[in-house]
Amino acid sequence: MLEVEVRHVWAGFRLELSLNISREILVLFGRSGAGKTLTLRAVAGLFRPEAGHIVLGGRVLFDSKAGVNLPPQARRVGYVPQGYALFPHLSVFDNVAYGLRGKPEEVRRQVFELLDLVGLRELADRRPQQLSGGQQQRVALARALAVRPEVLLLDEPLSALDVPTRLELQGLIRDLQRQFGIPTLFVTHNLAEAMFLADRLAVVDRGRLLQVGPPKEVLNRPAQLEAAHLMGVRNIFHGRVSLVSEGGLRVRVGERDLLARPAATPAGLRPGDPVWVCVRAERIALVLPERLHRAADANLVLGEITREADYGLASVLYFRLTGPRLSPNRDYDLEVEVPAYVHERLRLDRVRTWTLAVDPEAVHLIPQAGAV
């Protein structure tokens, strides 16, 4: 188990953070410039913050009150950097081995099972600026593990690699991680990095923790706005609570009301309470007039495609609403996320007027400074 409280004012700065992590992936998740490095290299023992306490299973790595600050050799705390750092003049044996002690044979034995698991044995005698950018994080892993570090802080390694390196790596990461059972604390501002590794989700902003919870949780149930933004959340409209019953909550968006059902809205919210409503472009649905009978119980909306975004694997439709609208002030009202497959085969390019249904659970309220 891993306890870090730490905070720090620099430069008009303030990072304040606490968080708990066991046996498992937390993923620091947040934009440049949010504090995620600095709480790993205070962790590592690279950073002192001016007050808190690092704790690793009983022992006591910091505390600014009794005085204690281990250094980075003595905290058994295994940090790969955003660059790597390997060593240029050595191999990859040498690096792997580095900071390892005791009989050669030994030695050797430890840091050809490291390779082994990382599939970089026949690569041993080579120097890291003959290796690839991918080869090159297998081999800085490895060398964070030989130490048999008490826990393992990766600091966004996979930012610089390309998508079929990354992906194969994050499956690396996260087997290595369920092999050796190491608390690990992994830094990324990559959304779908961050929802495959985790074990849970810890969203950062200007030095303060926004949420912490499972990934699929903080992704459709942001607690904060800003959390809703960090996350992805196209769709966020001002409401107001315009009735609450056993069936669900009611929510005066623009011209129209939407209905959200208790299980996605917070506990206690009364008629008249301000809200953010918050719904996920991917989660809107757009409905095929054969099927409509199937949507009955969705908030179902009629509206034209007025523009759209092509990502390649998936675009993205900007829909204004016919009658009422949600956002009269905009010359559109929802955006809509679809995969290039569901593009083509509605004929999307042709047919630019749909029916839209909005599950109520999909309908998520946060709410306003002074509501609740």
The other form holds:
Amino acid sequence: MLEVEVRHVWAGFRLELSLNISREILVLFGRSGAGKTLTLRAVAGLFRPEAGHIVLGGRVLFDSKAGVNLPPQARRVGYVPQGYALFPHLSVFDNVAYGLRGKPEEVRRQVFELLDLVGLRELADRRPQQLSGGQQQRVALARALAVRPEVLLLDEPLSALDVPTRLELQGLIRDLQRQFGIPTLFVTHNLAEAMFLADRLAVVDRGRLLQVGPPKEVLNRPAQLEAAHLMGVRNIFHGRVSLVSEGGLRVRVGERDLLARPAATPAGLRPGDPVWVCVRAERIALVLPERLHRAADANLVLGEITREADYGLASVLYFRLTGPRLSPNRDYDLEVEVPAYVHERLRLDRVRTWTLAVDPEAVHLIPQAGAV
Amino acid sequence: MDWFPFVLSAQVATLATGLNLVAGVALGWALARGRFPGRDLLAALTTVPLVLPPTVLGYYLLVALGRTSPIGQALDALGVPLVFTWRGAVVASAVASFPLMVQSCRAAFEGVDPELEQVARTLGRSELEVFRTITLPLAGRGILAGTVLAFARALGDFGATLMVAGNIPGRTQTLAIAVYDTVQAGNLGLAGVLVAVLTAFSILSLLAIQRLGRRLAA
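Having displayed the form predicted alone, please output the structure of the form predicted together with the partner chain.
Let us now look at the entire complex, which starts with that chain.
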């Protein structure tokens, strides 16, 4: 549906990425300044890259070689910038009607149809300044949908909203996208939001596309070290493959060996190859002594909580292992995230020494490219 | 009492402000949104009349538009000479008040978020429509403020007008010049009346324009 390939270089920054979007929500995920907004603006025709091409539903919007660069007016994109950019001197009705043409009664009918979609019929006469942030976002969505765009471009649309409004609008955006079947590019740097909305997740860093795929896959199997960082993997070690067998791989990490049986083993790993060993902090389990026999299959390590960080809903525990270490140069080896109720139930404030189970399937390996 | 200077001043200031409004909006927009070489120089040049003594400004205009200059000769041939006519007064007061108009317009346009215009474009509206429905209304208050200032400045212009249009009673004698003339003639009483009327008129026109602005903004 939408095919994007853009290249642009200027002082200290290089944007170079290509994407294909069908009737889905593709989330562009990454830090601020990674080039996400610039990519959206290129599709909208508000920024002209040096090279590349952008094709929407068979129409060439931009092609540097052929010298094609359609103005924003001719692109049929629904663009919602950060901060919504509602027209402050126009009512909600006139904002939504801005891109519509035709007889007044026909425009009126369409505007109210759109306002019904976003649940704002009663506020048609208000000015944007009189609306809450969530309501403003709804107006911006209705206004963008009014022109029957062939792609929806949403630039961090929810980042300024309070949590309940944010969750509500995430649902609304997904419902609208399903209803219209419109290809949607959604920019965010919020991981939970990205996971909820994405049909596919594209991790962008410093102008480059690191990885694109189903969100769960990107979450559990980041393809590059930087993607692992961005996806919130807290335990990342330098390791070396020591054994490859039917039952999985044995990896040397620090002074220990870990068994890894990743769902998708990176092809061609051989003993001696350097890898990044990733274990998500939520996937490490604390094992009660009477249940030890059930975890016999896992990597079992003994450790002590040296410090912890309480995030309210969950805590991160910093474990220092007894015996051989994984990270001999730090004061802790593993970060383990536990929900608040588990922290309470297991009396972690008093019981500080635990056996940890690291499921071999939760050990993800990233080949270290170029390194020997 | 001779009402001619009142009528002439009102006409001259209105015409000058009308000219300035058109030119000021165009130039203010170009300075705010345009990216062209010499933009800063152009901005400086349009501000110069504000800092020059009005007589110096008048001198330049006299040289540029007088009977011996090409422009002056062309205007003569067309039958619309400027120097020592009421039209000269319009040009002189317009040039003297232009900086106030341009600067206000430029600031007003710079205050409009370009993102609003960009979104309007993605919604399919042409550049002209975007300007008319987004840029201009949002810059309206600032433009109106500039209009008020420029009108007041044009109404009160003395030096440049005197240099270019002269002091011909019944033909080019504006109110400000009539005040000077009357004081020179020792008629302080009449001068006081003129001054009072001019002051009242200025305040009233400022009030009227303010009220208009409030209605536009609502």
